[in-house]
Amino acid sequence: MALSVAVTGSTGLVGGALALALGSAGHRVVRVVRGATAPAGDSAVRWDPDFGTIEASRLDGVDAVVHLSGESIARGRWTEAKKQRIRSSRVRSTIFLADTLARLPRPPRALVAASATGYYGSRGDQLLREESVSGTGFLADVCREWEAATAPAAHRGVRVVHLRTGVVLTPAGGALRTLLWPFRLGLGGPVGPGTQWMSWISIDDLCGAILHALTTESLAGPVNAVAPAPVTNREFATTLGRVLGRPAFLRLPAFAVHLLLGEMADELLLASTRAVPARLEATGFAFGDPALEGALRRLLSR
């Protein structure tokens, strides 16, 4: 059955994708999206969560919200401004959007709401599932708030989901095309001690689990959107540089990398986040790229 989708965010790495494989899969798209950048037509909404003014009445009616919009963590060293961006533009709009939608007359059946697996904190080898207990640190606090802010679509009847999501794999942006660079030059390797576990998924499994969210009602809470195999930051490292025919040894010292990146080091390249995808994979989702080598050499056409 073809469904009307809202998704905020629809001009990022991830979002982009969704729209476009929301549409070829038969579902219409309404973008919601802010007011100078809204092309024209019907399918847009245009809102500005930092003013708290959208145009509440034309997401009257759809069948579900995707809501992906959020300052970079991953552009720029983390001042405490930089914080405050991170953290006001995913709960601050996420409070927003969620009481909009409480107050339609007829609001969405289902929201899927980006979190992320920060929300575990740095675990060392611990598998962690969706059941796992929360971590310390700053984006597993801002994950927490993050998913509690669509409380009041979830008290309306709303089925929401928070979709936690590992690093995303895609040549367009992201991690990946970051280290296509060095690691052609021969110049990629392990950051800090490579023992750290990274949870990944490509983009295309990504917008894959986003459908298979929103169209399987047994689906709420959260759900690891990441693959069923983590990987060391070693290991990535080593098979990056083997799909690409380049030596990987060029180990960056973890000393080095958190005086350059300061405290976004330590969350996002020195933590060690062993995520599994218990529920996606209990409710019967088929991954394309389960494994890693496979998926780069798709991704890199390799």
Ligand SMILES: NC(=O)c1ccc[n+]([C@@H]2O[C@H](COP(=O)([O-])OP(=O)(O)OC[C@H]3O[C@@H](n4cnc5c(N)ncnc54)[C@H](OP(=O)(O)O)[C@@H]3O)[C@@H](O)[C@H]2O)c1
The other form holds:
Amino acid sequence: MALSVAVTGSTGLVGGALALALGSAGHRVVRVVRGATAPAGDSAVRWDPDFGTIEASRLDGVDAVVHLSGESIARGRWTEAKKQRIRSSRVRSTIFLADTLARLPRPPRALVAASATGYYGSRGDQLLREESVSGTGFLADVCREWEAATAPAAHRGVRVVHLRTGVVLTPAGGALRTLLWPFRLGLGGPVGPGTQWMSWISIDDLCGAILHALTTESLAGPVNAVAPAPVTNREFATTLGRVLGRPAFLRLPAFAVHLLLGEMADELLLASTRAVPARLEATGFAFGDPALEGALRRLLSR
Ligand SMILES: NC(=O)c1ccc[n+]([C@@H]2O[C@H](COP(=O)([O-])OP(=O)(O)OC[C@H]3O[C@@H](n4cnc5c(N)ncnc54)[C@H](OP(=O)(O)O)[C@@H]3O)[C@@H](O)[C@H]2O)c1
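In place of the form predicted alone, the structure of the form predicted in complex with this ligand is requested.
Following is the full complex, with the preceding chain placed first.
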């Protein structure tokens, strides 16, 4: 059945790919855009989550909402001001959106809201399923508040799914695009000890997982959006080097990456998060890119 799906953050890395995937699957996409990014004459719904304004009536009767917006976590040093923007652009926008949806005469049936594997913090070799407790650190705090912020919609009876997303792999942007040039120059390698786990997902599987969450009535609450085979940082570097046909032995020591990126390095690059997609698998989601090497070869056409 074709759905009408409102999407926030549709100009972003995930949102752009998702809008295309939803369109190809025959669904109608209603972009929810901030004033600054709204193309003139577009049929998009305008909102300003900072000022608490939204064309709410135009969301009435949509079947579902996918909420992806938020200040970039990976771009820019984590100053106190940046951390404040990361937190408030997620928590305040989610409370505002969830409250808006809860007040609609005909609220959507489902709200699929982004969260991140940062929820679990740095946990060594532990396998992290959705029922695992949250960890410590800035991102874990943000993710807990971000997930809790959907409460107004859940109280209204909207089925809410929190997508605890791992590192999204696409050559179009994000982590993989950043790593491509040093690896192509033969300057790639593990970061820090290299034993830290990294949970990843291909962009196509993430879009598929969102579609799965939209249409699987039994799914609610946290869902790990990660491939079934997380890798260590060293394994990631070795695999990317092999796929590109380049050496990948140059280790970036932890102190250097910390010096370069500060707290962000500790939480994004040196943290160990070994999440597995227990709920996606239990509800029959079939991964197109279950293993890293195949995913990288397909994404990079190698
Ligand atoms: N990419 C990853 O590896 C990854 C991993 C885990 C979790 N996630 C989460 O998944 C979501 C989508 O990720 P993404 O990679 O597509 O992010 P992205 O490329 O940075 O896009 C996020 C979108 O959010 C909106 N936005 C940007 N700054 C904002 C601000 N200060 N306040 C409110 N909205 C703002 C923008 O859309 P508009 O201008 O159209 O509003 C932007 O296109 C994010 O919440 C991210 O934290 C991503």
